[in-house]
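The form predicted alone is given below as one chain in structure tokens.
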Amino acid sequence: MKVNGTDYRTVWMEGSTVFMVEQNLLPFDFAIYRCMDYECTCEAIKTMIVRGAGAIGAAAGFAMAQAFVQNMKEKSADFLAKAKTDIEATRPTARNLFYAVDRVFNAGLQSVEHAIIEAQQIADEDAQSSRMIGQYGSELIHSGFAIETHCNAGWLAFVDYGTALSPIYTASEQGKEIFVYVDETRPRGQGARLTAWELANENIPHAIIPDNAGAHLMSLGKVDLMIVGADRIAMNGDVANKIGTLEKAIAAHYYGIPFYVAAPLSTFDPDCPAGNEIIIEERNKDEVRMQTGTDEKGNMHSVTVCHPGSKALNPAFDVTPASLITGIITERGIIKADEVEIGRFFG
């Protein structure tokens, strides 16, 4: 995607060099972050600075490469295990991430080149298959939609394009009228402060609504199409999404909205048959308790926005069952969220 005119990667490697959008100081400042071991990039991973399923992939990926350029002068198994170990413990919920490592971690067994070449083809791949969706995804949408989306899918997300967020930009491409529902995402607001960033800046219709809207706007039949973004699908279509998807699911099935995930294959997990199995990230409470923006001078201040002496609760991630899911984009196709659907791509 371009930013200012210039071509940007969400997150890419020059080197043993990671580079990545520095996501925590959007929409106010954009700025490149860079991760010279792969400490420094699982840093990033668990602080956000890098974040989205593909995203994340693709930087656990780069981190794994790291890792052994790191070893080179060592040859130490131990180091390797403990890397792979490390990148794997930053964010336990997003399938990409385990998938990166695994096969960057097979490929650098056979030499430190593997490795690069791996994680890079990992990265290509994600690009690659965001664009696939948003060309099966675009047909959903006709002009004259109003489409709702939920936490952040789009090119920040992944390494470009986007998932929830690519039909949308391929749709407006194609001369397709729309306008997007931006729910604002609390706690760390990825809906307000990145999906409504990325949209202005490919110029398409928005509003910004509060996260309990959702259901009041569809009620009123003023919500065509909700699409959102998966970090961990299982094999029986149960979906792993950022917290209050499940609640915008409920919603849309009661008034008989289509509701799609879109996801490349790999955030599917074979080894998961179904969404109870699925570890729900815990993240600082402090999410909660505190938010984020600047003033009028541009300076960035943390300020508390509830009570000081309440207990808070911060689920990262909820599962919405596959029998709330009209289909999920692929870079395939369009599938149903059920095991045979399911099956023929996995069996």
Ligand code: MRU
The other form holds:
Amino acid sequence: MKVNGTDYRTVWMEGSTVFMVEQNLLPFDFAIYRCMDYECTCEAIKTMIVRGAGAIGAAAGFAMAQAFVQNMKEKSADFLAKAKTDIEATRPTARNLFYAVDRVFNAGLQSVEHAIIEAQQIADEDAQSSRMIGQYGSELIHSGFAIETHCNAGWLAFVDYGTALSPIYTASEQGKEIFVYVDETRPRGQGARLTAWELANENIPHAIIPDNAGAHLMSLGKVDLMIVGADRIAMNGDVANKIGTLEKAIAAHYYGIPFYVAAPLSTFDPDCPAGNEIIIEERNKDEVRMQTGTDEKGNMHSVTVCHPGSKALNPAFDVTPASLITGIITERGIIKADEVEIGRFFG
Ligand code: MRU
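Right, the form predicted alone is done; let's see the coordinates for the form predicted together with the named molecule.
Shown next: the complete complex, the earlier chain at its head.
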């Protein structure tokens, strides 16, 4: 996507250096962060400098390729095994991470060049599948529609275009008039900070809404369609996505509003039969207790926004059962979530 007239991907690798949009600075500042080794790239994934299922996957693939480059002299199998474990430990829920690490690790067993080519290929595939998701998903959007989305499944969450936002971008390119309700997405505010920034960057009309406003707007008939992303999809069609998605799906179901998930096939986990087997990442409780923003001089500060002595819980994802999902928009078309044969559907 273009930022200030220049085309960017969210994450990319040149030589053995990984570059990424520094997402913790958005929407206040647009900066590129660089990592020279796999350890740095791991830390960037952990601290959410790069985040979102597809972008995490691409970054993890690049990190694995960096590890092969770092190991060129020593040729230590132990170093590579440790690097793989380190990368896989960064964020447990995103399926794309494991998918990418496995592919690059296996390619790297042939040669370092193969590892690099495979990592680049994964990033290219991610961008391409996001584009296709936009084509298929845009068919669901009619002019005059108001669409609600949760978290950020835009281009920042993938290598380019995004998933939940890609149909919105395509519909806008097609000249359809649309409006987007952006769930703020506590605790880290990916909606308020990232999705809103992306939509503003593309001149798409939108409003940030509090996380607890969705059902109200649906009850008033103001939402025509909801589209969210996914971090892992089980073979029975259950979907893990950012915490709060489940509540939206329940509300949408109650009010008869179509609820779609947009995700590439790399997010489907053939080894996961049902959503209750998905490991849900628990993040630092300070993400709940504190908020970060800028003052009038543009300096970033974190402040406590709750009773300081109270405990906090911070599950980062929830699982929406397939029965609440109208369909899943993939790069090969839209499928019904409760088609148990999802894995076999695509061969
Ligand atoms: O914790 P994050 O910001 O990495 O969350 C992942 C996500 O981006 C969302 O759950 C998103 O809706 C899924 S699509 C990438």
